[in-house]
Structure formats: structure tokens, C-alpha cells
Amino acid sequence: MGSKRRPHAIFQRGMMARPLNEDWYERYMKSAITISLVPEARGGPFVLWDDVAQGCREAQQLGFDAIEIFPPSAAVVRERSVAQLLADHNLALAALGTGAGWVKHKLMLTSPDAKIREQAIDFVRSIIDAAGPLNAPAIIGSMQGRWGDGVSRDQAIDWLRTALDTLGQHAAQYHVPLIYEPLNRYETNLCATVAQGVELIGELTTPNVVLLADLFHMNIEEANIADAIRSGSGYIGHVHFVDSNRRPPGLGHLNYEPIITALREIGYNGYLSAEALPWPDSLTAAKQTIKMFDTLLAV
């Protein structure tokens, strides 16, 4: 099947267009910092941990526009009074991650077990229902799973395509997209590059799914990150702002100037969100991230 993007109300080929929910749109790229609330993900690439209230205070003090939260469940978003914390600290919610579905609950959208696939869809749907009222999308990354162990690639892609269609349509009621993330070869064997992601979501029935361009994964899989970003014009809806070694930007070997140039060329106006290791510690990592954001976006 072809991968030409269908024209629709939220995104258009060549640049990101104003979505139906104008709260989700701003003209310029914006900064975000990650907060993980999932103990099972300890050691993973999240800058801030455990305490949303403290994370919001630090994000506001450092000048971030938004936070990106990785919750263990949708219920935790309500229990931690995230909506009130965002309002109190003049922050937006960039996105909610669904990775706990795999890390904590061992759910995959491409599991050979139909019951697990159904539970995985229900889990993502619940995250969408928590994020949507806060004008934020949900991200599908590790929950996509992989093919093998008796499941062919074609079958796994078909299950993934069905899940993205179902969940993208569900997200549309909140006038925000669903975000799908290609991962490097060590984490999935389904979609590892922007081009593969474009092909996948270009075949969907719903137009309400966009790609996440994670610079760490792209450093492994793409021959040229800037060119890959250009090839994702009209599809890229979120960026994970991180360096080649998963440390905060500026602490690895990525050359960011051509990357930012490419994002500007495709009209990207979403978040640069720091899904990075808290190296050498959370506060220092957060300060390094906002310093690099301000330096690069001032050019």
C-alpha cells in the first residue's frame, strides 16, 4: 500500500497545521521535561522522578513550557491532581506516555495472545482519556511490541495498524492526535526509522496519528537525522530532545544545528521534550536541557 498522507483537518502535508483544539497549537517549538512516576522504569531515560508537584516547581523555575509524564496508570494522573498542578505552575502537558503498559503490566499491542492485545488497547485508551481533557496526546512506544516467536512481521504490523486506527480515532474526540514512536532495532523490529513510520501511518484509516522523532533512536537508525526529519514532513508531531548517549542534549556527539534547521523547514511547532537520563543528576540534567533549548532556538 502507498504511504501518501491523507489530507485532513488537523495536519497537512508539508507542515503541521493548526489543530481543531487551538490550545494544542502554538507557533513556535516549545520546551518540555519528562517526569516518570513508574518505579519499574527506574534507571530509564527520564529527567525527573516520582513527584509531579516538585517536578512542576522545578520546570516552572527553569523556564520550561511543559512537562511530559509517564504514569503507571490513568488513575494516577487524577490522584496526583495534575490538572491543578499545571494551572498553578503555568505549564502545559506535552504528552502522557504509555510505557508502563509494557514495563509494569507486560502488555503489548502485537502480543500473540488476543486477550493481552485487548488489554493493551484498553490501557492506552485509558491514558488517552486522561491526557485528552488536558489538551495532551498519548504516546505509543514500547507497547507496540515486536514480531517473532510464532508471529510473522505481516501479522504483527496488521495488529499494530488496527490498534493505531482504533486508538487514533478514540483520541480524535479530544481534538489531539495519537503519537506513535519508531524505536531502534534493539527495542523493536517493527518500525525503526521515520520512513518506516511514515509508511505505517500512511496506511491507516484515521488521519489522527503522528510520529514521534526521538533523536536517540534516530542516531542509531538514520543515516542522516536532518534528512530523516525532512522525509517526515507532515507526519512528525513530537520530538524527544536528547543526545546520542541518552544524556541531556549537549552531552553527547549530536550536531543540533542541522536538526533544528530541518524542524524549522518542515514547519514543526511542537515540543522538544527531554526524554533523557538524569545525568549526572536530575536538576543538572534539567538545567542542561533548558540551556541547550534556549541556545539552539535563539539562533
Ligand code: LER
Second form
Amino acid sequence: MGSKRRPHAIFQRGMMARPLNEDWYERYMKSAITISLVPEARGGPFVLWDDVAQGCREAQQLGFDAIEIFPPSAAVVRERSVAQLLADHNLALAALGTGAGWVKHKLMLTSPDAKIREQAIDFVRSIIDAAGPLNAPAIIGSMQGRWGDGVSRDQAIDWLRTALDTLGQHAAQYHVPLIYEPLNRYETNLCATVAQGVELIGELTTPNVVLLADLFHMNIEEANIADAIRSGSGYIGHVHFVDSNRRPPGLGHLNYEPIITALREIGYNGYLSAEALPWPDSLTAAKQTIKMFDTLLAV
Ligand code: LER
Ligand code: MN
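Can you give me the structure for the form predicted in complex with this ligand, which would complement the form predicted alone we have just seen?
Below: every chain and molecule of the assembly, starting with the one above.
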């Protein structure tokens, strides 16, 4: 994922004693910060907001490796010249979110209405097509929907599986995976834990779907976050780096040391991407995130 040519920001900041070598990108966890471009998502867990150019400047100044964008549409990713901004600021794109399909258009991959399911697949496909050329995956979180409203759990899981197979295969042409995110029980009733996620994506035809471990959701649903990460070995491909109360890491009650140890044990080398509330404000939240990232990964 992401460009392999840029030097790792954590080395540039001189925080780590490890030697810089050619395969650093494959070996180490990387930092990312979210930027939401969706006004309807205001109040949601995104650190930076509205202005992708300013977000890139701040991300670069603070030493992040990458940004993760929550865009309203694929067109906006092109209109705002994201590719150029990434190059100008020596940043990678960690991922694009697809949640605007739900927030803006009320699309769900498991809607009882076949037309809405089709539009949901089209929306996610368009985000994959915007992310792929930038070496980045798309994330399916809230677009998964929920069962009920006349739809049985088995039926909803079947539609979700079909969608993940179709879209995972579609992403493969860009040599990036598709990311699927279990959510806590208040946001979906389909898949809330890493174990359920492993079961779901283990049944797919395509091997090109990975799991997102969002520490906020895991704090609600898992008995032990570190053990859950170990049980997701070989499946976890992205992490939302956030505290128990959805504030930036270090501002809630999560104990990060066992979490980082577990991620190292499973050989996780993807992003720790800050999907957190802009608390107390965006810039302070961003600084807190990179400080925690450096502190946790320096030891
Ligand atoms: C929603 O709670 C979430 O965690 C997002 O990453 C999914 O759209
Ligand atoms: Mn998340």
C-alpha cells in the first residue's frame, strides 16, 4: 500500500534507532491521519476537516506518513487534485472511506431494495477506482448496513459476502486489497468482532479482502483487544488508531502497550490511522496522535 519510495517520516523525525533500509516500508507500522470532506459527517470521528490541501500541509509538518480521506464522492478526489497534493507533500494515501454512500445517499450493501444494493456497489466501486491509481485501498464500514426490516441475518450476510467478493476482485486490478471493518453493535448487527470478521472474509472466494481493526469498536466488543488482534493474524490489514472514548490515543483508558505488542507479533506493517474526534481541536488532536505514535513505536 502506498508509495514505497518516500523515506519513513518516523526516521526523518529521528525518533528511532533502527537502521533505514530498503524494505522499511514492508517492515514497520506507519502513521496516518483522517481528513473528512463530508459536511454531513460533522461531529464524526475525523481529525482534520474540509480542506485537503491544508490537511496535507499539517500532516506533512507533523511528520505523518499518510492521510486517509473520507470523501463525498470519487469525483471530489480528482477535483481536489489529491494525487498532486500527495506528491507535493511527500505523503502516501492510506485509504479512502466509502461511508459517504450511507451518510449522504443512504445506500447500503444489504438494503432490502435491490436497486439500492446495486447503487451501493456502484458507489464503492467508484471509490475503489479513485483510490486504486493512488496505490490505496477503499474501506467498507457503515456501507455494510444491517439485517432486519424484513431481511434475515443469513440473507444480509449472503448479500454482504457477494458484494465483498465482487468489490474485492475489482480492487485486485490495482494491486490493493479491499478493507472490511467490523463495527460495534450500535452501528451494525452483522459483524462486530475480529472473530466474526475472520469468519466472514474466510468464506469469500477472493483472497483480496482484509480486516480493519478499529480500536474504538474493539474496546466495546472484544473481551481482550490484544488477543483479538492475535486471532486476526493474516487478516488484519488496517488499524483505526483511537482511544476508548473516540478521542485521540492517550486521551481515554486504552492500554496501548499490549496492543502494539500484539500487532508486532502478527507482523502487522500497515497504517495506524487516526480516526478520532478532533478533540479538543483538530491540530491538538493531530499533535497528540503523532506524539503517541512516536512514543509507542520508539520502544
Ligand atoms: C464508523 O464507526 C467507523 O469506524 C468508520 O471507520 C466506518 O465508516
Ligand atoms: Mn473506523
